[in-house]
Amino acid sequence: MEYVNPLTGFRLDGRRPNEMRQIRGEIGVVAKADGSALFEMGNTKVIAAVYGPREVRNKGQQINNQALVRCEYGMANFSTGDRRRKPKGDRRSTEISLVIRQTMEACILTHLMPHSQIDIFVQVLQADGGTRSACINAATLALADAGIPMRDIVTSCSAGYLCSTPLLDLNYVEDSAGGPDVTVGILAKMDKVTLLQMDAKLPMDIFENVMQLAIEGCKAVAHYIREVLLEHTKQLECHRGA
């Protein structure tokens, strides 16, 4: 299969190699959560709701100097369609949910918040490539719902190389066939990498395209999320006035 156009150099959904799906994020979808957002990227759609900062249930994982970090990543039954599923709590669906921890990790200011717990739940809602990445930036925009201290905001966007050419933000037809791809995650105003996940091996010069055209990736969505903090802010205030 052709996944990009030799005549006219698009993919199979119509996009340019370095052009990222339609992005769409939104804030408060949870009323319970002490923050929660809804994030898209095409056709892949994510919810998230953080709780916390709150006393740590099990005392036997306080951690004094911080707080605690624990994140639950679970994909909904209709969210593949007819494609097979795993079940909750299968070997996957473990290490992305540590995966998201780390990467969220990296952002929270977790010495402000001794002897403290921070959920974070995670929920595919449907699943069209790029799930990872989807799950960060949507909890990304939950703690900052939640207020939750962060040194940066953390983003994050994959890019593959399919037909010899590098390719921004996959989805489920080109995620599935079968070439490299590179997930990642940035810090997008301190430019430090957080998450760097590679499945099949790449010359180097091609990675670095590769890469590089991630991190763009990842710099468009921080572009955008501060445009939704932004506007969600004004809202605040013009209740508050009102």
The other form holds:
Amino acid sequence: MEYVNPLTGFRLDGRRPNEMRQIRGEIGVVAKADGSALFEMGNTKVIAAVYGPREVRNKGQQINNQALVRCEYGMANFSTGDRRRKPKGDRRSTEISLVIRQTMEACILTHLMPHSQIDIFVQVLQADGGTRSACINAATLALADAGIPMRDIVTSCSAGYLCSTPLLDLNYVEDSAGGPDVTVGILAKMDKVTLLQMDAKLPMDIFENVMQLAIEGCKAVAHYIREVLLEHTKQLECHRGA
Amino acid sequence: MRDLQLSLNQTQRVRLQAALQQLQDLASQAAGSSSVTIADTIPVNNEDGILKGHGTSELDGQVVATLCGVVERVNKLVYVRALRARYKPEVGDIIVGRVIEIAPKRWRLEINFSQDAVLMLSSMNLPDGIQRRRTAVDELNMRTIFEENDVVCAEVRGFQHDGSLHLQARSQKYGKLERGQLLTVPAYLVKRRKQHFHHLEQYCVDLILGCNGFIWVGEHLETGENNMLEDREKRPETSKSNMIHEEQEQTFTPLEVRQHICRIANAVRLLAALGFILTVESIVDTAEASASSNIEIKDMLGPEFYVQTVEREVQRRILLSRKRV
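Taking the form predicted on its own as the starting point, write out the structure of the form predicted together with the partner chain.
Zooming out: every chain and molecule, the one shown earlier first.
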């Protein structure tokens, strides 16, 4: 199957190999949560809700000098083509929960909130490839909305290699082609990588190209996220008044 | 905005857009405030020996924000004031909380903070009002003072070693709050003032603006030890069933006061949803405006009054800015 048209160079959905899907972020979608956000990358829609910092429920897990970060990833039953039977608790969800937790914990300044707990709940409403990245971006927006101090904005994007071309931001069809899928998460301003995952195999030099492409995608997302946050902060401050 | 799901018709939408645009213009005229997001560099003159306060950190010799908020400068201190964060306590704050748990010799209250607050039995007045050492019997009778899910008003006495709050409720105006509503608003909308207890005479309503964002609107009860002693004298005299009826008749909240409570509570909800700072004046103004426009209490959270409130706020800020100039 030709994922990249040899004549025109377009992909299956009409994008160029180095083009991302359209992204959209909205803050404040869950009223009761301390912070919440909706993030869309093309057809992938994800909601993140953050509760915290609040009292630790399970005293046994309390950490004395920093906050405990918990994360739960779930996919809605209706998010994929065939109705899912188990929204949480299956191995893929547990793995992605762990990945998101480690990524966000690296950037939250947990030592400022000892003896407390921060809960991040991420749910996929529509899955069309790149759910991991969309979840991390949504979690960043939600944490910023909740006023939790962070080192930097964490963004994530995925890239792959099909038909001898590095492709940015794979959708579901391209992802299920069986080619390599590299997911990168970076701290945008500090230019550090916090998440790097790949499945399938790639030679080293091609891997470098694909990773570089994903990092550029992350930077573009970071630019957008920063604008959304700035706009939201200005609006809140303007409403609040003197 | 966040909590209210409104369906505005076309005219209301246009009016709302115009009013919000005017608010933004006023805000940008006032200027002075600079908003930052996470990892934004804060412009700082390095020779001045700047102190880096809350919400900032150092990166490559530059001062960088760790929160989304507004940069505030006080002499040599530079810090970022976050907007929608949890409550930041200070000693002496008046707060309203809900009892979650009864622990040995203390109650744990949920306030809008990263940990639960602790109210010791010794920081609470006993029902008989005598100042004495708390005995084991007092400890067993803690449930008669506060139970789980009771709403309590207290003052911050200090911080414990693990960072949680230590409260005290020794005065008559603190203690259990009954006959009213508890509302939760973002903590940044309640500013610290000299007075947090307000008695709205024309409505017979008590309004307590807790610094942690918990607002209490309730029937005005006369504070004083007289009430407590009277009740205790009456109890052994009358039989149980009679007493319940009598108490209910004597202490029944009249319908009009209940309506006033609901009106004030809806005014608070509306202002919190709009993101305007909560002051007694603004709450009472909103309630009066709704009464004078003949808007039903249940319609106060509807689209029409929503748009009217934004327009009134715009007018108020224009007047304020003219006075300053």
